Every structure is written in C-alpha cells, then in structure tokens.
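A single chain comes next, written as structure tokens; it is the form predicted alone.
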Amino acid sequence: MTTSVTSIGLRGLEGYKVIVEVQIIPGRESVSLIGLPEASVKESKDRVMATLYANNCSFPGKKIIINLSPSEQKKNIPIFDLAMAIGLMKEMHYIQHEIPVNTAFLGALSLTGEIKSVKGMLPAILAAKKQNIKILYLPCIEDLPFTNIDGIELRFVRTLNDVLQSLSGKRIPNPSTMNLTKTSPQIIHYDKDFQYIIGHHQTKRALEIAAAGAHNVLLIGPPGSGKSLLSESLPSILPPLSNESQFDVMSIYQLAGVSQANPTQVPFRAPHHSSSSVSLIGGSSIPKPGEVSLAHHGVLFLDEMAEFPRRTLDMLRQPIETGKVTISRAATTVVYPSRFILIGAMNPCPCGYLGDRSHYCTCTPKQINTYQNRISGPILDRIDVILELKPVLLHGDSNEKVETSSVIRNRVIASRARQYKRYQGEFLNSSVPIERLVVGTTLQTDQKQMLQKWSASYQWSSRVQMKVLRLARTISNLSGDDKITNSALWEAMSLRRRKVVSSKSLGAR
C-alpha cells in the first residue's frame, strides 16, 4: 500500500503540486528518498525521523521509500518536512482518520515537532491556490500579509501535534492568539521629494511622463548636475502597490532572502556600477532573482551606466523588452518577472565636462566615442527618454512655480487610470502589445510627415518610431485627451532627441 499526501513545490516564482509518496517494502531497515532532492531537502528524512521518534512514534523494522513526485523536477526547498511525516505516520496507522481531499501540508520540522517557515512561503501559499488546494497546513508566519484568502482555508500550526488534533476534528488555536496579524498599512515616507529640487523643469516634465506610462529614461549630463538627485527622488510619485503587487514583489525578496522596509512602497534598486552579471540578472546553481526582479513593480537606478560593463548592460535587453528574465541551468529553467522603469544616468565623457561652459574637457576625440559607445544600440533602442542635463544656480527665480510629489503623483494616478481603463487590464502604454496600442492610435497625415521627417534626420529605428507613438499616447493621457494632439508628438519626439557627438566634429573644437 502507497500514501500519498499532498505539498507545494517552486520552481522560480511558479508552483506546482508535489506528490509525497510514502511506501513500507520488506527490507532492511532504511529510508530512502528519492525524487531529484537537493542537499538541503535530502536533509528532511532526518529531520523528519527525530520528530517522530520524538513524538513516540516507532518505526517498523522495514525499508521506507519516500518519493517525490514529479521525478523529474528538482526540489530545492526544505518544504516538504510536514508532509513526510504526515504521510509516514499515515502508512505506518497512527493517523486513522482520513485526509480531506485537495489538501496540502507546508513546512520545514525542528527535531522536537515544530513546524518552521521556509523561504518562499508566501509564493507557496500563492502557488497552492492557483492549484486548487481546499486546505493548507502551514507554520505560523509573522510577515505574513494576511491570514486567510478567498477559496482556500489556511490552518496555522505550530506543532506536529496541532496538525494531528486538526486531522482528528479536534479545534486547534485561532491564529490571531499565536501573534499572527494581518500587517497593517504603512504609512510611504519619502526622503525626496520634488519640491525641493531646484530648476530642472523639463527633467521633472518627462519624470513624470515616464512615471505615468512607466517609460525608460536616460539622464546624460556633467558631475554635480542633479542626475542621481533627480533619479532618486522619482518613487516619491509613483503610485503605491496594489495588493497584488505587493504579493509579487514580497514573494520575490522571500525568495532572493532580502528584507523589505515597507511592502507597500514601490521598490527601488540602485546596484553599483561593479556588480556582477549574476548579481544583477540572476542565478548561480539555485537560480536565485537578480536586481531586474528585486525592481519589480518599480524603478532600477543604474548611475554611472557607462561604467558597467557593456556585455552586463546587454543582459538587459530581455527583462525590459519582455518584462521578465529567463535562468536556464542543466537541470531547470526558471522565469522571474522584471518589469521596472529603468532610469540610467551617465556623464557624457570620462572627464565628464564635454560641452559644459564653465570646465574644459580633456578627453580626446577617441575617448568619447568609446566612452559613449559602452551602452551600445540596442539598449539606447530600448530607452524612451534621453535628457541632457545641465547645472543650475541655486539661487535662480524665488517665483517659479513648485509642486510637491504628491501632487504630481495623483496626476499619475489619474493618467494609469486613463491607460487601465483603455486597455481593460493591468497594462500601461510602455508595455501593452502594439496590436493594442494601435487602435485608436491613428496619426493624421501631418503628423506622419512630422514623425518621418524626424525619423529619417536622427536615424531613429521603427522600435525608437513606436517607442514616440507610446509616449505621445502618456503625453495625451496626462492632459485627458483621447487622441494624440500635435503638442504631445511633438514633446514625444523632442524627448526622444540627442545630440549626437561625432569624431569630425569633437576634432574640430
């Protein structure tokens, strides 16, 4: 006879159900785990052993083969302690009742019976819903954002014990007398804000733009111009998550074992210019999520662009085109989405003061060009907004006009909504399918001859050409108008605009 009982597996951020199969064969008194385990998961029969001689369960004098199923998926967490023991326990008869059907067990057991979390909790109790689990056993979880969700009976258990009562009928405690609260929201603070950064009202213009349609933006300019001031300050009118999301990007910092200081602010990633392929997409022998994942949902800083190595900035291509990044390995392959707002920011030479009046530039004609030519055509391609900053004088005019984040946030909210309604889901003009984007989306004819005319005198590629359409279409949702207007193709094109640095012309000056 076979028990089978029921866990949750990861593969990445995806579940799939596991099958713990438990037989008693005559033989020699072993226990066997088979189902491609990991060190860590090779670990559990042992765990799982001692918590049961320590809860006056005996062994027969037999061979005990455990198997995980599906065979040919690698297990890589330590989650399927509890469901070992209980189906051991129920093969060997000391659980008489049956199990409820469509029901799961997570967790990883201490040596005495308590029940422990694991990394990857909260993607697993996201998985096991998705898979139509009625009822999930599972450790208390202190960070947990909720204690119950709709469709499926969460059991909180501390011991091995309180999973048996509950399986007799017996009543177990209530969550809420083990500590277990739902979290509260947090109340988003911001270190920057808008308000107090002076001049730059262009750069604050397409920040908000790229906020509204989550476009890409490139911030060229001299040291000291107000790039990073300016890059860091853009969470501040970004939306917070929804609900959601929050459970996307808390499941992905379980996984990645990173802490979060409010899940419900928007994350921002500024990884150094030194970090590592690795570091930055993702991966090692358990493919773990990189820094384009840990933005999820949020903004990806990378200051000093130029300095991270071309091969590093090219892995890039994928996650901001597709929204999501691809770790194959020998035996596994797993997906981790990645849709951020990429704001790059970099000098326009090594000195960094070409074209800046009051330094001179001493780098040569060469060094520019290799210098620019580190972030390479295909990710410029891929960027929506190209900005040339310059310094500006701190004591400039005492009457302009300055708002703070939070009324350029609600503009931003007011223009997702527009682009949520439009195009009856969780899309955004950066990223919906052009199939989508296109209707409605007809230019007049002097607007096409305006777009081909700038086309064909900055070289933009049918990529850039569509990447003006997407942000012509923020432009006019941010005013209310459902069409493109004349002003917003303009601003799209003029936004896109960079001068481009030859070596005739750097020679000559």
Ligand SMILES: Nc1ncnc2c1ncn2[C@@H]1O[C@H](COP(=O)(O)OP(=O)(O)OP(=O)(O)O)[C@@H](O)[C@H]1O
The other form holds:
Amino acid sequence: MTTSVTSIGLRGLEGYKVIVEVQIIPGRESVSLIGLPEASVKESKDRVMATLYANNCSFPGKKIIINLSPSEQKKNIPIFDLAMAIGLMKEMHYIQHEIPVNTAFLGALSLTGEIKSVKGMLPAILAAKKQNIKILYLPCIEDLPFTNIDGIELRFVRTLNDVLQSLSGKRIPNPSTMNLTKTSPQIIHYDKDFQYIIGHHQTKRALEIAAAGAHNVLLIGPPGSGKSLLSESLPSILPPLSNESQFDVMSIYQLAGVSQANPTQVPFRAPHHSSSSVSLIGGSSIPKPGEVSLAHHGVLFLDEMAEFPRRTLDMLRQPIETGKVTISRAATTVVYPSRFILIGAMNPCPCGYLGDRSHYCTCTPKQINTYQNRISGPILDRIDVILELKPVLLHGDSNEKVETSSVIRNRVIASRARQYKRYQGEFLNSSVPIERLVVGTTLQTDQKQMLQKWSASYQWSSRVQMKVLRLARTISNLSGDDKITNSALWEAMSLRRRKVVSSKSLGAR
Ligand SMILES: Nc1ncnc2c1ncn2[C@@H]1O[C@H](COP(=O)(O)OP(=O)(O)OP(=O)(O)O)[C@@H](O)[C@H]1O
Ligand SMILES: [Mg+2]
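Having looked at the form predicted alone, could you now put up the form predicted in complex with the ligand?
First the chain shown before, then all remaining chains and molecules of the complex.
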C-alpha cells in the first residue's frame, strides 16, 4: 500500500502541490528519498527519522521509499518534513484516523518533533489557498501578518504531537492564544517629506504625475541640485500598500532573506552602482529575487545611473517592460514579479557641471559622449519623464507655496482610484494594456498633429509616443478630466522633451 500526503512546494513565488508518497517494501532496512530533493531537502530524511524515534515509533526493518511528486521538479526548501513524518506514521499505522481530503502539511522538524518555519512559508501558505487546500497544518510563525484566511482553515501546531492530536479529533490551542501578531495598521513614517524640499516646483509636479500613473523618471543635474533628495522623497507621496500587495512584498522579502522594517510602507530599493547583475536581477543556483523584485509595488532608485555598467542596466529592459523577471538556471526557471517605478539620477557629464551657469564644465566632448552613452537607447526609451534640474536658491522665495507629502499623496490616491475605475481593475496608465488605454483616448485632429510634430522633431520611437499618451492620460486623470485635454498633452510632451543633455546645454559650453 502507498500513503499519500499533500504539501506545497515553491517555484519562485509560485506554489504547486507536492504529493509525498510513502511506501514500505520488502528489502534491507533503509530509507530512500526520491523526487529531485536538493541538499537541504535530502537532510529531511534524517530529521524525520529522528523525530519518529523520539516519538517512540519503531521502524519495520524493511525498505522505506519516500517520493516527492511531481518528480521532475527540483525541491529546494525543507518544508516537507511534516508531511513526510505524517505519511510514514500513517503507513506504519501509528495514525489510525483518515486524513481529511484537501489537507496539507507545511514545516520543517527539529530532532525532538518541534515544527519549525522555513524561508518561503508565507508564499507557500498563500499558494495553498490557490491550490484549493481546505485545512493547512503549519508552524506558529511569529511575524505572520494574519491568523486566518478566507476559505482555508489554518491549524497552527507547535509539535508533531499537536498534529497527531488534531488528526484524532482533539482540539489544539487556538492561534489567538499563541501570541501570533495580527495585521495591525502600522503608522507609516517617512524620513523625507516634500514640504522640506525648497523650489523644484516642476520636478515635484512631475513626481506627482509619476506617482499617480507609476511612470519612470530620470533626473539629470549638477552635483548638489537635489536629485537624490527628490528621488528619496518619492515613496512619501505613494499610496500605502493594500493587503494583497503587502503579502506579495513580504513573500519576496522572505524568499530573498531580507528583513523589512515596515510591511505597510512601499518598498524603496536603492542598489549601489557597483551591484552585480545577479543582485539586481536575481539569481544564484537556486534563483533568489533581486533588487528589481524587492522593489515590486514600490520604487527602484538608481542613483548615479550612468555609473552602473551598461550591461547591468540593459538587463533591466525585460523587468521594466513586462513587470516580471524570468531567471533560468540549469535546474529550474522561476519568474518573480518586478512592477516598480524606476527613478534614475545622474549628472550630465563626468565633472557634473555641463550646462551649469555657475561652474565651468571641464569635460571634453568625447568624455561627455562616452558618459551619456552608458545609458543605452532602449533603456532611455523606457523612461517616461526626463527632467533637467538646476540648483535652487535655498534662501530665495520665502512666500512659496509649501505642500506636505500627505496632501500630494491624497491627490495621488484619488487619481489611482479613478484609474482603477476607468480600467475596471488594478491597472495604472503606465502599464495598462494598450487596447484598454486607447478606449476613450482618441486624440482630436489638432492634438494628433501636435504629437506628430513633436515626435518628428525629437525623434520619438513608437514606444515613446505611446508613453507620452499614457502620461497625458495620467495628467488629465489628476485633474479629473475624462478626455485628454490639450494642456495635458502639452505638459506630457514637455516632460518627455529633453534628451539626456539638450543641445541647449551643449551649446552653453
Ligand atoms: N531643493 C532643496 N531643498 C532642500 N535641500 C536641498 C535642496 N537641494 C539640495 N538640498 C540639500 O543638498 C543636499 C544634497 O542634495 P542631493 O544629495 O539631493 O544632491 P544630488 O543632486 O543628488 O547631488 P549628486 O549629483 O552629488 O549626487 C541634500 O541632502 C539637501 O540637504
Ligand atoms: Mg545624489
């Protein structure tokens, strides 16, 4: 006879059912674990045997075969210990009761029978729901953001003995008495706030538009002009994460083994320009999420963007375009989500002062060219807003209108709500499929002519023209207009007008 017990495996963030099959056949006393277990899963065998021994089980003196199905999929997290132990005990008749259908078991075991959490437990729990599991046995996880999910009964267990008692119909302690943290809305604190940024009205407005429609931005300016300050302030005007987005983000952080200060806050990732392509995109032999996925639902800030190796930057093309990154390794191919707002900051040339009125640029045209060419055409093509910054007088206009980030954030939230309503789903203007974008976005004849004229003079690709339309949609949306207005189209075109360095700046040398 064979006993089958269900567990959940992970391929990136995506979960799949793993059936742990246990069979005892005549032969020399031994245990074989098959079904492509990686090193950490192979060790499960000894943990399970030690736990059963500690729980007074005596072995049959025959050959035990444990198969992890589907057998062609590599298993790389030791989450199947509990399912293996239950399967073995059932096969050896230490468990008399039937295991209810659609029940799954998650968790690693200690040698004494305690059930432990492993990396990736949260995505596995969420995957169990998608896989139509109705009862899930899992370890007590201190930082789990919920103690119940609709449609699935979570049975938190501390030891193998708890599971045996529960299977025999006895009640196990209620999770609320187990000191698990419940989702409590945490107060979001931002280090940077727009109210403390002096001047830069046009850039602030552009960042508001970028936040509303999730458009990518490139800021170019001399040293000390406020590029990093503005970029680091962007999260403060973004809406807080929804519950689903929080779970996505927490799952990615868990898989990457990165700690997260506040799960409700939008992720802000600022990798250094010396970062390797693996740390940026994700990878290693068991592919882990990289910075592009850690920035999912948030912001990826590339400070000193021109200092990143061109090859590394070019790897961003797929994640920016598709909102996901596919990592293929010999053993497996995984897909991680990577929908973020890209914000890049760079100087216009190696010395930094090209086009600056108060400093003389010391770079040669060749140096400037080489510097600018570090950002390839395809990457620039994927940027919606390009802004040139000039230093502002910090003690200039004392009567300027100051807005806090929370005021701007409220406008962004309202604009996003209008976009969700318009597209009848969680789509934003920057990434909504074209067929949905164009519904009700027909430009008038004079608007088409204006766009054609600008496209010809700035040599915009079809992608950039589409980006301008998307930007115009967001600008109209922010002002509550249903149609694309002339002023919105004009503003959108002027936000994309600049090349990396305008001919005007070059002329100023
Ligand atoms: N508009 C501004 N309002 C308030 N403070 C500012 C502003 N611009 C710059 N600063 C101050 O100047 C500091 C330097 O600005 P920031 O680091 O943003 O410059 P940068 O453009 O990124 O320069 P670099 O090219 O050298 O990286 C900031 O920490 C901030 O204190
Ligand atoms: Mg900077």
